[in-house]
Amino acid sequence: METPDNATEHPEEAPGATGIAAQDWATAAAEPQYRAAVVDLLGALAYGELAAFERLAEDAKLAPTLGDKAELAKMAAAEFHHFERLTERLGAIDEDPTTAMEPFAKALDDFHRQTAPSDWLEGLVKAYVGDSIASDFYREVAARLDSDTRALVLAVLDDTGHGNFAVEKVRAAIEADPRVGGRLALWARRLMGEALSQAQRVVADRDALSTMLVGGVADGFDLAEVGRMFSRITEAHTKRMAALGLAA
């Protein structure tokens, strides 16, 4: 996952946390609905990391130079390491990783199929924009998690380097041919819409996860806050578009 510029402001360490956010996993997991929500969250994240690994490996085939190919291969390896950490955690809490990931496979596969890049530059923009939207969403959720789960989620959201790499390559391409900018801006706007719709569908389909988001088993969220959360994600997207040299 990507968090290239930390464009949104999140209480990652949950200072002054209360309720579940102030508890460790052993304490918080005593609430069955909270445990189910965390299993869903880890399953969704794990499949997202696996899909990111696969996508970066595919994008490497489109790379124009050997150096670019090597950079993407390195990023793909980092994503797979994140996937391993998440599946190890699921195993450690006596949950089957495949079972936890399965409910999210179709939605994520559909998203990637509907947003398959047609060239190298579209692939870079997709990784930068799409992954960053997902990371912002998970960081928002992480602030409301127990301390152990929060630390793991934030760790696997660490930037693998794709953000700066994408910005450098896309800006260089636009400087070489300004017409590229218009096409990529349209592509990024489409990605934004698809990514938000996909996130909303995933949450809506999982009762424990949606309950956690609106304040049922975790502290600090209500329906109004969910709206503000998506506004912050949209604002962060606008800043990333500017970093790419594209109009939001």
The other form holds:
Protein chains: 2
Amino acid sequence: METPDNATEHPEEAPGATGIAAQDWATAAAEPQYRAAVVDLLGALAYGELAAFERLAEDAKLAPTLGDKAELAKMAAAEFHHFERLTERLGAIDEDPTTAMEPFAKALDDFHRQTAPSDWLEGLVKAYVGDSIASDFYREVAARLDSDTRALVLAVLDDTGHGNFAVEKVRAAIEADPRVGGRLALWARRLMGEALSQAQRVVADRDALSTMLVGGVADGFDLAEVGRMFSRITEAHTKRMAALGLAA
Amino acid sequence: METPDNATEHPEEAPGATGIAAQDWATAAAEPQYRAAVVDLLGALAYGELAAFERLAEDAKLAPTLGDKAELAKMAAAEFHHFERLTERLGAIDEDPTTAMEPFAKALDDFHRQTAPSDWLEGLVKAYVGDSIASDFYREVAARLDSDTRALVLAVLDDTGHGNFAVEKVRAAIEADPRVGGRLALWARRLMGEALSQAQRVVADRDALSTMLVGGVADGFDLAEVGRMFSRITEAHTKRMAALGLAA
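What would you give as the form predicted in complex with a further copy of the same chain, now that the form predicted on its own is on the page?
Shown next: the complete complex, the earlier chain at its head.
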């Protein structure tokens, strides 16, 4: 709660909002550093959706049944439509979507290459863990955004239904063969490690984005807040792993 | 024009319509053999759309630029929505989509496995040739369908924009390096050969569908008409290859 005054003045906008969270895009974007941070954020999110589309379409090939394959294809199509909304917004604010996405392509491609699932269950766990962590992260960030960007980010994080589907399938597989649980728990830990290492690389590379992440551009770095954000994300991850029947 | 009387009575329905083409689904489906043929057709078309989704998503990985990748992902998402409309219709007429699709999965999977493109241009040519032939074929069949099924089939054949995109990219590549044209012409011939051989297998396996294809269930087999249909499809293919800058 860096700016309690604003939070009290505009409780309907976002509780604990910084000055920017109470503003709309037109006002907030007058600050060049904020504008650059949002372009980075939308670019990263857009490439993430495109990569998620590709990953889900790829995983659809591993599906044991036609029904499972259709379910994954549906989620892939939903991710593509999120991608479209994000690139449309970038276009609307006169930014080239490709230019905005490119700085994040390598980190996301590397992550996906280094964590290619070897079977259907690993693919489900990866999609579930990856989407959930990304979603937690972007929700944390959304609280620091102007009202227009916040609405867009929250809209594209809307559940694509993947969570329930993955939980149900993975739990059933572990019930049928408990040894599967040990293997998938190791896999989830590896995913978390790779995700954190790629995220660190991105944060180190992109100053505007990093500055915004840790307390809002106006407020500068606040490492204690970053620490708390990572604790919240890790805690949520642990709970999700338990829901899957896995030790985190 | 097997039933000129009907065609004259209902010229707005489909020129040269058989008795069935002038009926709606509820009337036409009272004939069990017709109903079985339509379920086969929707199942084949639905699996084809799902396979097209997977193929385009896979080809997106070969895209030379992020913009090309997004373009292919968009087409993949469009194919998925066609798939959804077809499976929804199957559900609406109390047929299980998976059961309807399964008889066609092997032929389509085999086709895609045997014609995996080795680069971006081969992928584009395959998508263009494959979609065009499938589209020509289904348009021929649509003329023999009841009005409700015809409307659905024509709707899901609506251009997904792939044609122009592929023609533009392939022509530019041949202009830049004319040797590419020879390689792609061979590739297109191989695609046509594989497609015909898989189509023959399906036709041989599925009696109700085959009977409908060649002159309507009521009229029985008419091999001369099948021959004319294949001539029309092959002719259109040759014209398209010329438009691509390839000898067919």
